[in-house]
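We begin with a single chain expressed as structure tokens, specifically the form predicted alone.
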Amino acid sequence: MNFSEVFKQSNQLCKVSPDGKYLATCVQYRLVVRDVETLQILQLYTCLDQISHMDWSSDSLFILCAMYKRGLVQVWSLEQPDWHCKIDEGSIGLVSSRWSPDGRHILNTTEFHLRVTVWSLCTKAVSYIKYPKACQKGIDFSRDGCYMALAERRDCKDFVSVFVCDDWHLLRHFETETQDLAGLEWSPNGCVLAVWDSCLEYKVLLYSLDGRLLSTYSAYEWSLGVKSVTWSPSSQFLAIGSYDEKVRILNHITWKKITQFEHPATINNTKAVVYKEVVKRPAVCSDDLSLHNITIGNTLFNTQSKYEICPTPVQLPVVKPDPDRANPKIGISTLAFSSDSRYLATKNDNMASVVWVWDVQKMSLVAVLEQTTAVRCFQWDPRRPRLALCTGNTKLYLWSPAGCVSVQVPTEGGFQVQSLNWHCSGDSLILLGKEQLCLCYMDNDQEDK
């Protein structure tokens, strides 16, 4: 494994380009695209403002930037360097800006959630689509890119339009039995349309491409409900999260409940694997406390820590949600299959400093990570079984079926790695720091040894 050199970013803005080839970052009101392979500078763009949003067009030709505050866009070509494009919406604000799944059309998002724009880079029409609703999750293309599904709130009643990404006609529009929708997503197959309802009451439609209820889930009633959901890339399960620290697993053919995950503070399961980090202080000599040693920040101070298998039964950190606050620190807020939907990995809110992993097939516990901290973000290599996280400290932490590793990030001044990224082909890790970004490069050949 192998770490690059640190590099500047703002607002946690670095994207790879879908194919793979270009790494684009935003340092304040300037888009640096580098080379994936040598980290050299190819292009330098100046927007007029600093840069909220940024993001590469599905070909990989075009790089969107949104500057939210001033309700504009703009549009840069890596082919040709001097084109560009600028679209102002004006006194009607933006709030959200997002490519086709053609890359040749922008849908901008006006403020209140007025209406959605789409600007044509070809021809320069546009279109307007009225009505979309301020939700969790409101937008949805199907993964083949054909179809764009919109959640739109009229007359106090939730719906849903089907719109042809071709040419934007209106192929289904359906009202949903929810009462306040809070999000929608396609499954990866694009067969299905699952739609669930906000935290107040817990319901799960799934819906088929002409706008057919095929199924109603609830688990219970009087209680929050949903907090999150996500498909299986094989289209086969559906995971909902929720409140009472549950996963359920609806399958694909009878939409029912299949299985459910609990999250427990103690784990008396002796299949399941549990990894404890462990941290220890290394011991410091009097002379490397000198002035220059302290002042350089080097890694002097730094924590080494490993994990260390705990013999179950394990009792687990558990936080108490304060009952008088909104949006309480209680349930599964985070859920994502491996690439193979062999494995799940979910988090529990109350519980912020472990991960824990789910097999799919044998529809059991796996393996807990106890972290000494809040895990802030984890996620499932693209090509193989195996899950980055970090907790916002100066660690990159692995897992895999083979077992578990806390891996020191080598850069000066303590780089704090706040949220990851992988590389579509697995080969490498994006990590970023508060104002820094770093590659680290994995030794996959010797990994699959």
Second form
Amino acid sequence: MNFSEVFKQSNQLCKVSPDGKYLATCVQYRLVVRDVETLQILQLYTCLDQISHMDWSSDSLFILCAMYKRGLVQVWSLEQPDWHCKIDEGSIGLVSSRWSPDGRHILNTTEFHLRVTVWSLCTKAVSYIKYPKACQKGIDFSRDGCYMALAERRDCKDFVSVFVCDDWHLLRHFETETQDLAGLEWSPNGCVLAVWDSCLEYKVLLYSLDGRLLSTYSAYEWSLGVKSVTWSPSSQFLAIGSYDEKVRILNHITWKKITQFEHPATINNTKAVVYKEVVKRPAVCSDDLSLHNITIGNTLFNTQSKYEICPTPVQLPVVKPDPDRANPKIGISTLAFSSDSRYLATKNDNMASVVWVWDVQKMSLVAVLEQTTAVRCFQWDPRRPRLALCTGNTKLYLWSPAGCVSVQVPTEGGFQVQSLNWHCSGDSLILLGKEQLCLCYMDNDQEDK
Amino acid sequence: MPESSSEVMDIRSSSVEYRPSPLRQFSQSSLPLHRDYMLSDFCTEHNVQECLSHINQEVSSLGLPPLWTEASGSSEMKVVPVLNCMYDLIQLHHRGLRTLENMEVEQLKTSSNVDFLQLSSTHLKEQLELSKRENTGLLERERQLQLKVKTLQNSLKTEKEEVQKLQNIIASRASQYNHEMKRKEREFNKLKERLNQLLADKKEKKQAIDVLNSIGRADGKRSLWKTVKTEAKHEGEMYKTLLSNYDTRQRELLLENAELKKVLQQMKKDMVSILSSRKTALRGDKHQDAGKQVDAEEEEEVFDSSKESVELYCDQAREKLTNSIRLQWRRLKSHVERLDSQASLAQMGENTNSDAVARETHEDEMDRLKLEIQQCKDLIQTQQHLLQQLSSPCDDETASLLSDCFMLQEKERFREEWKTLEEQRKIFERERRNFTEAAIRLSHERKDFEDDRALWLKHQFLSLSPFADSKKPQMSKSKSAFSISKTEVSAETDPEKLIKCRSGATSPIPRCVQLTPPPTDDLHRTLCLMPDNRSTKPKRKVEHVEESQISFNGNIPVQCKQWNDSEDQYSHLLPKEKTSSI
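Okay, that's the form predicted alone, but what's the structure of the form predicted in complex with the partner chain?
Zooming out: every chain and molecule, the one shown earlier first.
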């Protein structure tokens, strides 16, 4: 495993182009595009203000930089460096900006969710979509880029509009049976739309592309409900994480629950492997105080850590949430299927330092990673069943069915990994610190073995 | 102790007997007692006569013989009666003293008893007091608890009410909030509209796009006008994607189904091969399994024939396949279970022997047993077959055979009946002998009685004659004889009746047998009567006769019934019923 040198970035804005060739990073008001292989700067663009959002177009030709404070969006072309485009939303404000799947339109959501403005880079045409709903996930494009689902709120009722992304034709418009729609997500095959209600009510609705209600699922009533929803890449399963610390898996044929994964504080499952991160302060021996050790002096302050396999039963650390506060820190907030839909990684908010990995084939717990600190972020390798996670310290953790490793990021100045992103090939990993980033290259020969 | 108590009782009774006299004695002798202290100037020379009469009176009042009688005439007092009297008096006095002592003892006893009772009563009173106190305490506690319960109930009620109230409040607030939210949302929407309008009206800083030169579409095509056609196209595309999705899904399902079917077929094949190998191994000893085998082969054939159609996903074929699989599976399961049991048996039975040997022997044993079972089954089957043949209406030959069979059965039954009847007859014979003996005895007795009567009549006759009272004791003796004979007179008629009845009943032997109670029973009964001390022979006889008569009277309808029953092939029940009827 190799690590690149450290680069500057701001706002954790750093993205690899969809084709995997370029790496775009934002530093204050500058946009830097590098070659992923060589890490040489290919282009440098200067925006009008500090960039608050950056995104690649789907064809990796354009980069969008949004400056929400100024209500501005600037688009840069990789092929034509002198080409420029500026979209000014004016005094109406801007809270979110995104590419349409075709990479020729930009969708801007104005302040107060007054409307969604669709700007065409081809025709300079502008169109508006009124009544967008301000919610957890109000817009979703289907994976093939054909359709967009938009949550709307009119007359105190929830609606979903399905647009054809090609010409923004309104294909379907239907009212949903929700009290307060919180989010929607297309299945990866683009045929089913999952819609879920706000956490006050456990309700998940499944709509066909043509607006038919396929099924409704509700696990319980009265207590806080759905916290997160994720489709498996195969569109076969819908995983629903909720405030009752359970993940429920629905199947795609009957839309009934297949199983539920509980997240108990004590693990009695003997088949699951519990990896516990153990921290060791490096012993300062006399012979260790060599020159070599001093040169990489900052590692002295860093701790060594490794995983130990704990025999079950294992008691996990649990933080009781404050019941008086809104959005209690309990329940499954993050769910992620591996790219082959074989594994599911989950995180329960009141056990913030634990990541659970479930085998979807066997519908059972495979591994539990107990970290010393709260897990910030985890992401599956887009090619292999390999999970990378970070906890805001100087280490990178990797899990695969073969085992679990913790890797110290060998950089100067105490690089603390706040977030990470896989390269689409799965060969490298972008680690994001507070103000820096660094690339981590995987030894794939090892994997190939 | 019992002796003393009896004594006491005696004394008491005596005291009771004498009660009036001591009372009087006391009341009257208060004077003489005083005189005793003055050392009796009761009797002087002068008043001897009066004293004498007084004492006489007193003594007579005490129930003693008088000291002297005027009839005797002499004023001289005889010493002997006086001494006797004195002695009696002393005796009386002693007795009185003794009773007094006894009474004192008794009184002591009673007083101690009373003391004890008082003590116990005080004790009990104390206890009562204590328990009363306790009771009041408990009552008090209960009251308090009840009070507590009441208060708790009240608080519960209030709590419930509170909860209800709060729920109502929550509900009302929720509805209120919902309403408010809707209102706010409406307002918010209005504001949004207004803002939109304002922003649209405002020219000062318009939304703008500033592009150097517009770029081509990603697909290189030109954008199309929105027309009805495009709409239709969109719809079409949507349905196309949906359809393709369903298509892929169906294909996947088909694939899965095919896979599963393949697995099923494989399973089936394996099972068939396993089972057939087993069968061929067993075929050597089994003859009867041939039918089964044929069945199985048939099934296999069916399966084979269905094999081709399986590919066509024909419903029937599928059904057949699943059915046959199910069947085979069941067989395999039973086979495995059998193997299991065999294995366990082998384990249990032979620890030392090697497994293979055990299994072999077991298999041999199993085969043998199976053979046996099969043979038994064969037998049963043939029997069933025959039975079926019989039950079905058939030709004369079989009918005659049938009737023969029935005849045989009937004969057998009759023979059985005959045997029982024979037995009963024997019993009856014995009984009759008993009766004849009894009759002989009776006649003897009658003769005796007749003699007695003659004697008595003679005496009567003689007593009427002037030479009477010569033999008093003899008369009393004859009287006692008469008392016996009187019963005998009443009994005299009974044997006759009995005989009459019997003569009426004897004509069919079996019936008579049924009528008479078994002698053992009778004997037993008489034995039972023995302890009643009515051991005089004639008396017992009378009773017996009476009883038998009762049994006669009660038995006649029963007997008829029994006969009917015996005709209904329940002859073996006869003795039982008979005893029960008696």
